[in-house]
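Next up: just one chain, as structure tokens, the form predicted alone.
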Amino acid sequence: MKPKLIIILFAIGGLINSPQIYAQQYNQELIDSLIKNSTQTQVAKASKFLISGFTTFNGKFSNNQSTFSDVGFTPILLWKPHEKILVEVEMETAIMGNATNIELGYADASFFVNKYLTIRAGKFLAPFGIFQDRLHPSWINKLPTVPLANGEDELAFGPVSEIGFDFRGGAQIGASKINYSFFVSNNAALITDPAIPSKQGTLSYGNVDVQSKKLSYGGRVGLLPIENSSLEIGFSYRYGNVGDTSYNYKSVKAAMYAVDFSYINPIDIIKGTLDIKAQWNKANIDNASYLDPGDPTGSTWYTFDNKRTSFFSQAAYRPTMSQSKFLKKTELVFRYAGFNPPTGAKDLQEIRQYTYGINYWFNWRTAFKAAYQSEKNNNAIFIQIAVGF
């Protein structure tokens, strides 16, 4: 029997056996407290907490602005109450303008079920491509700027996050890996509001309020087919339906494809590391009439062809070998990237876009980059302290 749990007896009987009144009340108390403090401690024992995040403070300057902006703290919270269950919220909060801004970046539980296989649930990072589910906290992402297309604006490929349930593992495969990630999710929303020229087509993700009776499913699977895990190649899918209930728009569908590829290695002969990272991504969603944006009546509609593509590619080189300590510190980046619009969208272009940085690395989490990045006709200088913690 334990020790603990001899004490509670003991203290018991000595309740029962006690002829004062008052003494019971003692003694009931006595009792609370040894198990409240029992249970503590073994709820202690089991049980794992852990803060971690990063911080972001950034600063903007091209022709029209010149500011430092964007000042965010991103804590991330992680328990683990029990061997096989691991909880992490993710809140993120920045100065807009005036205002603090804090928003929800996911908040999911998961249950290791195996060494294979584990389910999440709630709000999780999308695993579509590699961006938002590994590289899009400000300490890893190695430029100041997100690639084109990545973000969460009208050009967006694939959400930030999914809401729903997630299962994911991976496996030896020889002297291959493999990972995979599928999921089933809140649908994402059509937007035609004609108020919004460039943003008809597109798609809002995020939204807890379900816009179809139906669910969206997709998924990741990775393959590493070097035993030093040096190289990946990951194909992603989405698809779902996105209109809402009204006629013109509830059979509304929409398929996303990603094809995504990682390289990171050591490398003798250039005397450093070198990092490459790149993502495909196509968008097909079904044709749909909108309200014309150019008719003041608001009684002439239009449609184009819905499918989109956007790419990017980034290659970091950090001279990890060399002999000044200054130059092992030291990482140049450059980044391409680009977005194909429909053929007879409103108001979209095509974009191409270079992103040239260079960054000093205090540690292995804490950064200063500087980076220029050309656009057609919105150039801009970027710089970025960004600490993990």
The other form holds:
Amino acid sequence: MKPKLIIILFAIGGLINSPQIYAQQYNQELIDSLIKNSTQTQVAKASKFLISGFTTFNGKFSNNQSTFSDVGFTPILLWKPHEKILVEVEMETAIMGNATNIELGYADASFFVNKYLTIRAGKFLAPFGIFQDRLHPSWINKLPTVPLANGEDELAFGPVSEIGFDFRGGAQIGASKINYSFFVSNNAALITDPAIPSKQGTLSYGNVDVQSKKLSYGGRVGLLPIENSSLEIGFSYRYGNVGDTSYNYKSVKAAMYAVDFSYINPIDIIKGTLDIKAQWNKANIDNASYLDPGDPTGSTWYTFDNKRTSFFSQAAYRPTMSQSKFLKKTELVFRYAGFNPPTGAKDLQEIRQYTYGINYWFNWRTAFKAAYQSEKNNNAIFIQIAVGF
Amino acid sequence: MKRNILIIVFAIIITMGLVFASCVSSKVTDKSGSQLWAQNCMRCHNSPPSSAFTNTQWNIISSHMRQRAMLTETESKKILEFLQTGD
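So that was the form predicted alone. Now I'd like the form predicted in complex with its partner chain, please.
Okay, now the whole complex, with that chain kicking things off.
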């Protein structure tokens, strides 16, 4: 009798208490769920942004100059407000002399229209060759210096960025792939100022104040014929007016061409990864008359056949299959680059440049680089610490 | 000039030889996310480990890379899935 009574009492107690227990469990689950949802919402809202980028510290040592220079910090803001929209903004911050220089590298919005088409609008990296579009960040560039005429110095003649619309995408064709990027953009501006003679007849890009009836256009097509995407060959073209509306220059046009080559693959027989990159550029700019910088009266004009070419070819080897942890992180690089100026241009001469480098990768995006660069009467050692983030 | 052309032609021949020596035939759509990650990221930079970013950050980066490297949609999705889940 007693055991039955105890069981009945327990059962009654259980029935009386169970709603409270269930209620507590239910409430706890509800609270947990609300906290989780709230946290997820907050995280989702906050995580639409990502700050990426890279920072760089350089040193240059030659017979005439020893300096730590070009300290740069380049944050890239990525914002994805919608699954089909991406906004990207790069701010280039660097110390120039004793001042800090801030420049808008690019600022564009991309709309992923479908599998094969993405439309970009704004200021974007020029799809001309591969160096500016893909390889220029210091944590990607294999050497502490940029190839001749591919940077933004007085020899540069290729586009760095464009302002306008860009239509791009990639597709698979059998085991091969193809990618494309076609743009319409503001015209480049012909530099005529005699203050820097070597810049006369070159172009500046990414201008918003260019005045001309027609826009420039161009693009790049890349072919990846091998199924493992290790090989890519690209062809680029750009055409447009470059002169301003003044009588002397209003009909001046420029046509530019580039061919690029990229091959990278781990290869067993050399126990490492071979990375080859090359690019050849050509600019044909209509002949125009420029003020002779050698004439102090400013009344003498001169002209030249404004066709110039440049190229670089680079090979890097990293023993990624080595047993040694140190060797795995070490990379050897060689680059051969050249610049052929227009015949008759002021203060320009043919240049051949040889750069021998060694890199040590602390991790996938942090490297210490050292290189010896040889040019006629201009040899120097460069070091660089590059950190991507 | 002729010497430069010879150097370039020689380099292309050597490279093509290495390309075909290391070539294994399979279609892009048959590849796993890890294969596509290994083959595509390294075209420009070292391949990042999945631990480098959170899943949400990878989602943003995959769009950035799809646009920048002109990856196909399939490649982009498979690589993102691999980086987010390890599969």
